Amino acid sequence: MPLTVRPRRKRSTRIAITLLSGLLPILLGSVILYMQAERTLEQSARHTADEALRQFELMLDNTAQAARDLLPLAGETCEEVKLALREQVTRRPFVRSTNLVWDNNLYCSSLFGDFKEAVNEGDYHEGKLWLMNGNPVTPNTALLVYRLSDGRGGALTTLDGYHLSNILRLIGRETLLLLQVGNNWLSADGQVHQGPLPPLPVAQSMLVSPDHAFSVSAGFPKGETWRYMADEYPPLFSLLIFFGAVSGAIGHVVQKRSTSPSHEMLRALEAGEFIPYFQPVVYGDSKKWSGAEVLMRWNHPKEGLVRPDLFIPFAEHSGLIVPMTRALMQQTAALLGPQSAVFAQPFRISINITASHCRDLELVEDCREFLAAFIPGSISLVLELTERELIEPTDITLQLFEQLHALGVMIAIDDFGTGHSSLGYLRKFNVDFLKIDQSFVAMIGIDALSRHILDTIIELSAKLDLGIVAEGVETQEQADYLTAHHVNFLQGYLFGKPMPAAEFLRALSHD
């Protein structure tokens, strides 16, 4: 079977991850803190219109009661209620000027006395609240009246803009803050519009008055929210750009590792570096020596023996995994092979297979030139199934497994229990023995639940007719329990740990 290998990515492509690497965790930042800035600025923005409203209420409460203590006396003269017109102008401090209404006439004023002007119900947003642009006492100077009628007779009292626009400029410092009455709205330079009120371009928030004819808004200007960022993240910008740093460096040596192990691997197989080490399994009655299963090691010239789990995973993905199971097959024959003749009985040698090795047959051809290698009938050769990758099965698997076992050769499924896969293989393939994953054996004596687990994988391959090994066996505590529970097979440091070719020749020879 070819070797695949990844392509070495273009200088540039590398370049461009490089670069992404260091910008992703900048960008996602950033947007994590304009976010941030956002809500900040919207609790700004409703905090400010909220205290606005309360303070315009209170002034308009005041305002208001003016008109309730006056409106009785609409209807009398002038002259006999100007007095108490200019005392409510005197006792309550935001109100500029008092008025009585008899018949939609204003007849009496507590700056002119007599007085007389036409007023207008339509002019007042919901017949209460008139926010004008000045009278002919104060032009172009914001004037908010508030109206209270009852029947023929009514009061006017009026609210001078500064104190409005005052509050506009205090509570809203740092922000645009505008009040509403109907059609017109003031700003904070005291000055009255027209018309709709004018969208607030970030954090927008507007309350409206649940006691009185009015609105107030508040937001910021456009870009906003950048120059508050600008203000209160400087710290955080120059951590975003560490992190950036720091993973653009990271990206740009994972490119160098990822592009090279391929290489690195395959020179390593042509050297022959991938070398097989043993680990003993035995009886679970008299704890003699049944076989050993082959396990992967790799020899690197420099940084001596590195773990399986460091390169496996790669292999498989990289799809050197075959030729490398391949070679380590043939070095496993090469050794036990001259030994066969002294193998009183069967002597059982497990290797492990992953879904990369059942897309085609030639695993079927690697299996009847390891088997050739040996004394017809010494040994049994056992391909334990990994999960590491889903093995569907397919016409070509069902074949595989078909023409495998017509060799002799018997199918382990490994790890059973802790893949999510287990059940269906035994349901899908024809299997021969299963494997205790060493998460459950360490429980024995420790975890009931882990235990109930383990004896239920006992009766099931016991019902099943299946043979089973118990791997990770450390304690003689777990291998009695074991051997109690009529396990087969049994492996782990309690009996031998992995070890290189010559030193188990040593100890098959005095087993």
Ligand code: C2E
The other form holds:
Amino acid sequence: MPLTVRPRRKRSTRIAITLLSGLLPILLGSVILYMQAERTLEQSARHTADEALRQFELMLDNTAQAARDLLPLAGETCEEVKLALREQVTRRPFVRSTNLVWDNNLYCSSLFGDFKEAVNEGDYHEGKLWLMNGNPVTPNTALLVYRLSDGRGGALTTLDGYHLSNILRLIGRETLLLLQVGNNWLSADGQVHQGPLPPLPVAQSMLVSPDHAFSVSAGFPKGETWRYMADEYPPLFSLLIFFGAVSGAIGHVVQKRSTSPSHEMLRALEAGEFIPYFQPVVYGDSKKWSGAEVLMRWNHPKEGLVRPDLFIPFAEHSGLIVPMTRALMQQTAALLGPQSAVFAQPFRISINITASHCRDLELVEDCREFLAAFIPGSISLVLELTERELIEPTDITLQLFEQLHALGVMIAIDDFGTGHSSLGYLRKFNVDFLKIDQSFVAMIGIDALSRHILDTIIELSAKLDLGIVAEGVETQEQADYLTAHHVNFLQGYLFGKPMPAAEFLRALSHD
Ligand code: C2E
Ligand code: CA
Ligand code: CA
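Please give the other form, namely the form predicted in complex with the ligand, since only the form predicted on its own has been shown so far.
Full assembly next; the chain just shown is listed first.
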């Protein structure tokens, strides 16, 4: 096919562009989804840390309240305050034990009553909180001790690590959640560790309690963003792949378009590859040449001579048919103009036009220029408009045909019998000729119905006083029939095939 033989880009480049236009939305979409997943994880970590913080504060508020209630009792004998200590343990949620201190010595405990143990203020973060890994009663079980002191007296209330690790486990679920008190931190497994926090590589979020000396850190392990995307985004990924495919297809089509028929034809037009062929038309009676129809051929550099039905539809579609016809008329004028003197009677030169020509008045100028190349009166110009695509009788078209007639240009309805032009239509456009479609001519002697239509057309043209041309005449029988029915002009292989200019000019001079 001539319209696709000259790709503008190399195949590999085209494939690369198609792939790129398909991959680009997928890549961009993936980046956006990745950022979205990161955002979601960050929000989730912050939310989790926030929730844990509130829970820990609630617990510590209870522990602190117990200490506040007991602090005024510091200094009194253990015997006197023992019950009060135990009462706090019973009344306050989360409080595991209560103790009183005098001069940095724990001297009374809710658990043991009289007791003796030195208190080291340095163990307590900000002097307030100590996250310890168990005590002699419950070794290896996390314990959070709250310290409140005033002068020589002090109260220590403890919170069971079980409650703490429970929160880390339950609220954390998908998130890594850690409670940090000074240099110590607690993980969801209930273990207390010393030293800096382990890294939480994805979406780390740290919240410091405004009321107590602890902080909460939340985050996710490495690779969580991808895992999250794989879990949550499969439908979006399917959508991305769909968009990628659509975009790739569009890229492909756009590229194809850029090497599309109209581009290729524009190039051919500029290169002068559209050339006229000439087919003689003869008088019905004498069979002498009455004129010729100009038929376009594409002299393609690679494909050779291309038939018009392979490219005229594209040319019409793109509007290129107008400049192509203009170029054809100019070539024809240049070839036949110098022969003006040879033409005995006005030589009828037929040019095919389309509906695109009828949108403005440019055609009038083209015809004027064409006629100017000939000795006045030596030719008559006939424009053939196919009945298959009839034009609307608008102001412009009516004006166009009026001006053409004023120039002496004649109008023929081509392929007559295949469309639906009415009598009114023929009159409105002041048609001069009907060209019987070759399908009816081919049926002469074969099909009675077609012959009937043919007879009707011939009759009609006589009644309307229109000239009549029969095309596609291939046999003597057809010619005889048409002549017998007074068809004025005959055209067909019987009298001559479409031929290149040189051959036509040679035949013309011998005619
Ligand atoms: P058309 O205007 O009906 O032209 C007549 C077609 O019939 C031509 O085909 C011609 O070669 C062919 N033909 C002539 N005598 C015979 C015959 O005895 N037997 C057979 N089987 N065919 C015969 P072609 O040249 O291939 O053109 C085909 C069509 O392309 C034309 O049909 C016309 O519609 C279009 N075309 C050709 N040149 C132009 C042009 O310059 N402008 C426009 N708009 N259309 C053109
Ligand atoms: Ca024609
Ligand atoms: Ca025709």
